[in-house]
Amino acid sequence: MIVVMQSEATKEQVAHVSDLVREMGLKDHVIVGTDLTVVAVIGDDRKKEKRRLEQAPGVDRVVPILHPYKIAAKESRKERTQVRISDACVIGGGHVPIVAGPCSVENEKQILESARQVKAAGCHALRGGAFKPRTNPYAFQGLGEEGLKLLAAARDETGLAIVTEVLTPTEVDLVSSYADCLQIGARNCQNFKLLEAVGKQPKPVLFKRGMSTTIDEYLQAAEYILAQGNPNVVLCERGVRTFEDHTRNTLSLSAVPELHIRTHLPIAVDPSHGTGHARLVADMSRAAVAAGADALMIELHPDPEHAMTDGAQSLTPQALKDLVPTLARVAQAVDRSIN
C-alpha cells in the first residue's frame, strides 16, 4: 500500500510516518512528487497496520495496491515520471526522443561515424553496445571497456548522449563511469542481482523486457531496481518470442497503452529488436508513436552489409534520415513531438 500526504506536509511528517512503517517491520520508500508526497509500504501484507497509518499527523489517505510492485505502480504517482537522460533527451514528457546507433561499437570510424549520422538525422541520443551478450559464445563479444571509450570520443564530438549496456553487477561502476544511460538487455531482464546494482547508481536505467516476460513480471523486475533507491527507470518494449516466425520477435506494441495504465514509468520502443527486419522498422516506429511511446531505440549502422551484429535490422543513415519526419508527423497527430 501507499500512505499519500497531505500537500502541506511537513519533513518530520513524513518521517513520522517513515518510522511508523519501519516499526510494522516493513520497508519505507518515499517518493517525493511536484504536488504530493507518497511513502511506499513494502513487505509483508499481514504486517500492514492501516488505520495506525491513516492517524500519523499529515497524512491524507493510505491507498491499498494488490499489485506485487508498489513503487512502479501508477497509484504510487500522481504524475507520470521523466527521465532526463541530457538536455536533448528527455524520456516520459510530450516530446518523443529517439535514440539511433549501431548494435555494437566495432572500431573508432564506425562508431564516429555512425554518431555524425544519427545527429544529421535529428534524433536524440546514441545507442551502441560496448559488451555484448551473445547465444553463440564464439561470436563478436564487444570492445569492452575500449568501446565505452569510443562512445566517450563519439558524444564529445556530437554532443549526443550515449546509452549502453551492462552485463553483470562487477561492471556496473565502470560502464557507470562512461554512460549517460545504463541499459539492461532482454536477456538480463530477471538477473535481479544486475538489477538491485544498477539500482544503487544514480544514472538512468533503460530496462528492456524479457523475451518470456509478462507484463506482471516485468514491472516486478522493474520494481527492483526502483527499491534501491533509483528512480529513473525507462522501460522498453523489444517483442517476445512466440510461434511466428516471419519475424525475429513478436512486437507487442499493446504493451505500450498497456503499461501506461500500470505504472507511471515512461515506455520506449524498440522496433529494431521487435521485427529483425529493416524493412519493418519504419512502419512499427510510425505504429510505435502512434500507441503512445514515449522514445525509440532504433538500430542504424554506416554499412549494414558489413555490420558485425545485427545488420539485417540496421536502417541506413538515409533510411533513418527519411523516417524521422514522418514520425514527427505521426506525433503531432497524437498531441506529442518529435524535435
Second form
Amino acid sequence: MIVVMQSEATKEQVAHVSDLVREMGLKDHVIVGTDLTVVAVIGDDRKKEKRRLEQAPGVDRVVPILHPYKIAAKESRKERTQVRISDACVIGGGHVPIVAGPCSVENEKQILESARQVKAAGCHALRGGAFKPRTNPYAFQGLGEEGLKLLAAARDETGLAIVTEVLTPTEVDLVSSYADCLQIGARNCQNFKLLEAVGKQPKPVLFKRGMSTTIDEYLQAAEYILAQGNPNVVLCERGVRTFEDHTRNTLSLSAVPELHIRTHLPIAVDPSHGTGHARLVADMSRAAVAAGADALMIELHPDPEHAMTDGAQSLTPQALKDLVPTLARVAQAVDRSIN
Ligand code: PEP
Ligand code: MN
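Alt. form predicted in complex with phosphoenolpyruvate, vs. the form predicted alone above:
Let us now look at the entire complex, which starts with that chain.
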C-alpha cells in the first residue's frame, strides 16, 4: 500500500508512519515530492491493519495496491481454473456447459421428467433445490434429504451430474454425499462459516453472487472457500438488486468480463434469477455466452404454471430445446462451443 501524507505533514509525522510500517514487519520507502510526501509500504500487507496507518497524525489516505484476495486473484495462477463436475460438465475451458433443471425438487415424477428433458435438450448437468432458502418462512422449504434421494435417482437414470444448494454448515456433509456440485445461494454469499464448511469438503462449489455484493466483496467471499483448500469454485452472476423493477434482479453481465480480468476462476451466469421472467431468459442466455460466460444455469420446469417455486422464470422443455442450438451459434462466434 501507499500512505499519502497531508501536504502540511511534518517530518516527525512521516517518521512516525515509517516506524508504524516497520512495527508491522514491513519495509518503508519515503518518497518526498514537490507537493506531497508518500510512504510506500513494501511487502505483503494484506493481513495488516490499514486503519492504524489511516489514523496516524498527518496521514491523508492509504491506498492498497495488492488485492485483498490472494488465491482468487488472477496473478496467483497462470492458467484459468477448470472445474470438473463430471466428464460432460467441465467449466472454464472452451466448452460452455448448461446446468438446467427446476428451482425445487417437488416429487419423483417432476424431477425425473425434468432430468429427461434437460438431457434431451443437450444440457450437461441437472440442477434442483432440495433445501430452499425462502423469503417467507411459511413457503415451501424443499423436500430435504428426500429431495437429494430423488436427485440421485435422476442422475442414475440420465447420467447427468447434479448441482444442489446447501444452506447450513451442519448439512454440508449430507448434501455433499449426494451432490456432484454444491450450490451456495445468493443469500448466503457472505455466510462465512458456510463458505468455510464447503471449502473443507471435496465437491466443487457453484458460488452465487449476493444480490448486494460488490465484485470486490464477492471475490473476498470466494477466498473463504479457496483458503480452506477447495480450489474448485465456479462463480455465478445471478443479478443484483437495483432500483429497476421490470426484472426481478438486474443481470450484471459486465461482471463476467470484469471477473475474467480479476480472477482465474470460471464464471457462470444464471439468467433465470437474473431476470425473473421466462420471456427474457433466452436473450439473456445468448448475451451471457457472448459476454464470455463459462457456463449457464437455467431453470426449467415440465409444467411452469404449476411449479412450486420460480415458475414465472422457468423455461418449458420446448423453450430449452429451442434455445440450445442458438447458444451454440453464439458460442461459435466467440470461439467457444456448447456441445
Ligand atoms: C436458486 O438457484 O433456485 C436460488 C435460490 O438462487 P439464488 O440464490 O440466486 O436466489
Ligand atoms: Mn429458483
